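Okay, so here's just one chain, in structure tokens, the form predicted on its own.
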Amino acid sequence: MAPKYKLTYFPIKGLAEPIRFLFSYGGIEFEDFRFSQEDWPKFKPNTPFGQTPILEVDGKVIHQSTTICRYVARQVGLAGADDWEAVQIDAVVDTITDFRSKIQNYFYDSDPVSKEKKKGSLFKETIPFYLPKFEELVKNNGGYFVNGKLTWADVYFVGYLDYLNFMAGVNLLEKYPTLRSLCTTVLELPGIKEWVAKRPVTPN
């Protein structure tokens, strides 16, 4: 019998869609629990570490979106053909996490002072020294960020591309022709356009 899958987040993209896209992917059946800000006091005391996205498998909890991107990447045949394959993978979602986070670090800047200095230091540094050096990676290898092929490192950077865009106010690919090809090829996927074309709109 299939496990029964939960997946408890705000009702936004933002952490929660790049395991959205890998279950969709899949083909394979989850519950998209979503929560209003105003409800997250109520439902924060019942995580494993005060965060979310978690994940339920079969009433079991998992924590921390990475993680469970990884997890449901092993279900669904996407975390690499052997253990070198898979540290390459786990290396580049770990690099997009370090670019994520140092997005979320200007965008939640709630100082003005501090986040317009933050907002200099991403723009004409951290986006310029993290995209060109993506967009090679990706080039030499076939359109995809490993070994030429889909992995969930992919679908781990289309997932979470709304999301980084929403934060920076910019098209972040827009000079970038591969990782847009990237972005196209994934979003073309029959589950993953399955579920854009049905998901909540939101914007972010």
Contents of the next structure:
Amino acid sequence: MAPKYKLTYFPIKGLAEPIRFLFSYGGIEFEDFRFSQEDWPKFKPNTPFGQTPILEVDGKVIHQSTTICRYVARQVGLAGADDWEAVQIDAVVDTITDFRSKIQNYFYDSDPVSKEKKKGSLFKETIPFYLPKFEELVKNNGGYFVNGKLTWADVYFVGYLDYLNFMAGVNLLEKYPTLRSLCTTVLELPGIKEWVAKRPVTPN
Amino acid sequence: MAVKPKLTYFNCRGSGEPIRYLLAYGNTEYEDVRFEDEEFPKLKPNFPYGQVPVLEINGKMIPQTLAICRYLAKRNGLYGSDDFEAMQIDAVADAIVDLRNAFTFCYWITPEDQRPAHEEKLKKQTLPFYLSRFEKSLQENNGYFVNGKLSYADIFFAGQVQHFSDNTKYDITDGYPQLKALVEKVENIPQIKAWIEKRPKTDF
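Having seen the form predicted on its own, could you give me the form predicted together with its partner chain?
To see the whole picture, the full complex is given below, headed by that same chain.
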């Protein structure tokens, strides 16, 4: 019997959206539980490390968004055909995570002076460092991140995009046609397309 | 692997050591390439995303510590017996990396004059938060992180712990008997013990 899945997260796309995309791609039913910001202090102590998203698999709790994505990717056949493909996917995913972390580090800085300084470095160094590399990687791999075919690295990136754009305050892919094309491809995938049409609408 | 893999990292233990432990565990012959801090700016452009460690396998550079660890884990029976166990192991490794990121922020990013407050927080809050949870996992899992048997998460922790203690200037496993026992257990695995005895001696 298929496991019962419950995903718990804030009422946003954020770090959970790639997980929701992957479940939807695979046609796997899951409970998409969202707690309100005010309720977070109540839920926090019940999580393994005070963080979400968490995924319950038949009641067993797992934390760490990327790890959860990898598990769901395996269930839906997007984790690569062998260990070699898998490690290449993992390496791309971790690099996307690095990029996301740097944007988060800027966005969540509560000190306006420090934040302004980080903005400079984000737009002058970080974004121009990562996005051209991603663009080239996808161009050199037949329109996908790894080995010319859809893997969870592609879904992970596109699943994050609204959140990344929200934090950066710009349309990050404006100058990157290959990445924009990948984005379109992923958003048109059966399962994901339906999810995007019916999901709660949130800015981030 | 047809050609000897090549690991490239700073001349220190740091994030490279868990990988070296896993390579030792698998009796994998490899080139252990190290460079000094001053050489890094010159070498940086050679790496896929300007970061190390990278493991070169059959001529292709794979970046990202955890991606490399997971690949080696799979090849050496250290990745659990099914997808769910694999996910549990990955989640532990991710949590260890979160702790390592806190260390990096405190000791390697924060300017020295601002360090005392961050160090206080690390030692009084962050470390106990993570270590008490890790200790509990070991208590509940017969001395290992997941399901009572050795996985790459155990080796990853043991490979990292000295680096943590080098920064705090005390053994961070003091007061955590299960963690201390785990480190000792891993360090006494014959192949790893042999590596520890012959490895270059470095401060970090």
